[in-house]
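The data below hold one chain only, encoded as structure tokens and taken in the form predicted alone.
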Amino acid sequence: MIEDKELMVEMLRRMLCIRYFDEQAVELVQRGELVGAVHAYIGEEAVAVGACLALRDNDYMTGNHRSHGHPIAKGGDVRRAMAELLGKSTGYCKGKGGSMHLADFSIGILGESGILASALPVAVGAALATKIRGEKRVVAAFFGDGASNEGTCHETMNLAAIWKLPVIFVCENNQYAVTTRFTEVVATPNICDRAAAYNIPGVLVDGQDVVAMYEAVSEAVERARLGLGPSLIEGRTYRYQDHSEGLRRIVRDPYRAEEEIAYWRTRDPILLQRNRLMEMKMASEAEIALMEAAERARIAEALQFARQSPYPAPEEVFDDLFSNPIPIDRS
């Protein structure tokens, strides 16, 4: 068990920040203030937080369509993230990327994408670059159980294994690809079992336990820094929301039993870490309450910042999109 109090408390703080951020995002969608697809990370916070805290600040990371948790877990700015969701020019991508495309090169976030498994080649390319340059950086590549069936996923894992690249493939197995349970479309009992095909370690981890995720990814990171190649970590987790906000208006038949959802709520990663801190005398209930209030205030301030920020100017529509910008008349 980890005895570093500061680290253990930081795990809870970052999970709270992600939870409150996404609860606010869901509310904005329901009010019609935030338009477009939003995929909440609620229930999965331990996977990203445990993994990202095992990284250094200058290590790289790529994410996917369920994209708010990863940059926050890596230490990103929630003000810029919220501004991006609302399409404001102060956002991470100047308001042009939206919910599924957050990036911050200053802390190693190379970008996220709504196309399943599309960020995995980016991660492997970054890992190849670090190896060529002789750096000791590693790359954490997040993807879901649905993306694990994409050809791109297998191609990148195979290439990373052949070249012994410093990549940690982190599968966030929340058990459903939209409405399809992973056991119906994956031939192996666990997604991490596929690691044997690439002759790399494959580890199944309780994705609701932030400490377990931290320890598993830390071991994979150490292996990667030593030049021993990639690992596949499967964090078995669960999302409490639907695949995306508003899905129930489209999918009328329930695809998950209420009993199943209720069970996984008893294994809420925030609740588990909260109880652990108190049992280990690392934080009192009063101290945790103050932390919760501080993180709620942080998200409220981020929303205020985003609302007050300007939208991108119309004449900037093609800026940052092409290496050779399309000429437009600005007169």
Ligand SMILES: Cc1ncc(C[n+]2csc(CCOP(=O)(O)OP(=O)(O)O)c2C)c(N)n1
Given for the second form:
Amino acid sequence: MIEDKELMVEMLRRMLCIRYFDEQAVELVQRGELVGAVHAYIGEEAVAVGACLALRDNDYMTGNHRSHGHPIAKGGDVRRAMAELLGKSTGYCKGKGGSMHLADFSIGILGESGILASALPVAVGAALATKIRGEKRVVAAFFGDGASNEGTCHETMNLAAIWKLPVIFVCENNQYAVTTRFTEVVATPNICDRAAAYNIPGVLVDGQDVVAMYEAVSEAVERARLGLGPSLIEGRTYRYQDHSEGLRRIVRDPYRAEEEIAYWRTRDPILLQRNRLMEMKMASEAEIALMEAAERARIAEALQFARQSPYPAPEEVFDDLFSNPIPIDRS
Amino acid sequence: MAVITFADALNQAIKEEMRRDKSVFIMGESIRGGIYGVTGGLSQEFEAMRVLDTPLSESAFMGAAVGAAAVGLRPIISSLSSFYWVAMDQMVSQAAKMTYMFGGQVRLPIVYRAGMTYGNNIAAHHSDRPHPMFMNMPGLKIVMPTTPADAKGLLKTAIRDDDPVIFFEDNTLMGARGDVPEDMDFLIPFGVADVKQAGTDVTVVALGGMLPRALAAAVQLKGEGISVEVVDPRTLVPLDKQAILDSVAKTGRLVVVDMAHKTCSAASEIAAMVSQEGFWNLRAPIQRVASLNVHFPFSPALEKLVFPNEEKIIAAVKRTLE
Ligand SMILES: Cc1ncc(C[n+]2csc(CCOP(=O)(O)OP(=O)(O)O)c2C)c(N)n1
Ligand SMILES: [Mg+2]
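What would the structure be for the form predicted together with the named molecule, given that what you showed me was the form predicted alone?
Next comes the full complex, and the chain you just saw is listed first.
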């Protein structure tokens, strides 16, 4: 158990921030203010927060399509994230990326990929760079249970293992890929069992327990910094929302029981950490209420910032295609 | 100046740039053993971490180049064109799109060396010339040198460029010899075509290994009183449109020779561009000479039918004069 009260409270704070951010995003989709796809992270917050708090500020991370939580957990700016969701020029990617593609290279958030497992080689490449330069940075690479079946996933784990690269592969096993349960499509009982094939540690963690995630990832980070190579951490978790907002209109057949969702809500990561803080006398109910209000206000302010921000101008459409620009046909 | 081969010119470019800039490193399959000549000597000269033999995992290492570049290194990838299919997601979803999609936050100085080995009886799986497919994908720069000097100058420019560059090396040219400058800063800018031979009657734009064939065709046509101007675009993205349009303005006739399959080839793009922007200078329909729209068959009896040769170029030039 963790003695550091400040850290324990920060865990709850970041989870609240992610929860409110995503609740806001879902509402914006429902109201039609946010266009395109949104994959909510609600229920899974402990995985990103536990993992990212085990990193240093100059460590790197990569995310996936369900990735509002990862950059917020890594210390990203919710205003720029919200502005990006609304396609505004003040967004992280000046409105070119949207919900699935937040990135903040200034604090090591190397981007998120809408293509499953596609960012894993990027993570491994960043780790390779740190090794070539003799730095001590590590990389956390987040991916889902569904993505674990992509061939790229196996290639990158093997590559990271043979070169002993400082990567922490964090599999967020929320047990479904859209509507397909992982037990139907993964040959081993746990995804972390595959670590044996790459001769690296594989650890199954209660992904609803932010402290357990923090501890498991911290151990992997320490190994990585010592030059002992990558680890595979499987955070067993659950998503409450459908795969993406508005999916219910497409997927009409039930694929999971209401009781299952109800059960996992009793293991809500925020609830668990909240109770723990109170039990350990690290925070009072009143202090937590204040923190909740502050995080809600932060999200409200971010939304206001995003709403007031301008859309990108039409002439920006060709911007940033290249770093060293070349003439291109603009007709 | 020294007369060296195309392969040695590439080797020189890589060595010089690796000496000049510590952030340059190279990786690929069995490159430490100097496979294909081009990477010869690198493992002897540079630290092990800068000359990496990878597992046969193209997605992993071609994508790792993106990650390494994103945090400030300048990777060079060595592979063959046909193996890029295996890593296509990394090339497209990551290398090509990342800078734009993340709003210009990241520079990706990567050189993807892509050898093309068509025409030597190695059958369809190893004979790809996929440059047009990559031209269709914004965010990639595409280079295809024809002479040893161009190979060196363009590769050095590619390594110093801050964007992903696919550097197509036509293996039919590897043994070609030519004068190559020894200057450390011998750079050939992207987007500047080179008129490899001046002429007045017909413009022939020829890519990579098509260039020697076009020059040979030009010699033969000269004997028949036809003066051919041979233009080498050198880079396809960016394309030196003006050089091609200027040549067509002079000759009024255009033949484009491309080793890719004809449909949606680079030749198609160049033909479309000239018909849109140089139409009033044309005196005859544009001719595309490209590989047939079929896979490369193994049998020597069949393979030679598929890709462009001197005869096909000569016939196309004559069609513009009918
Ligand atoms: C290569 C690829 N195949 C399919 C999809 C469509 N798709 C998007 S998310 C998703 C499910 C992913 O499941 P998982 O990896 O478990 O992540 P989760 O959505 O559960 O967080 C699918 C099939 C995709 N984006 N990329
Ligand atoms: Mg899942």
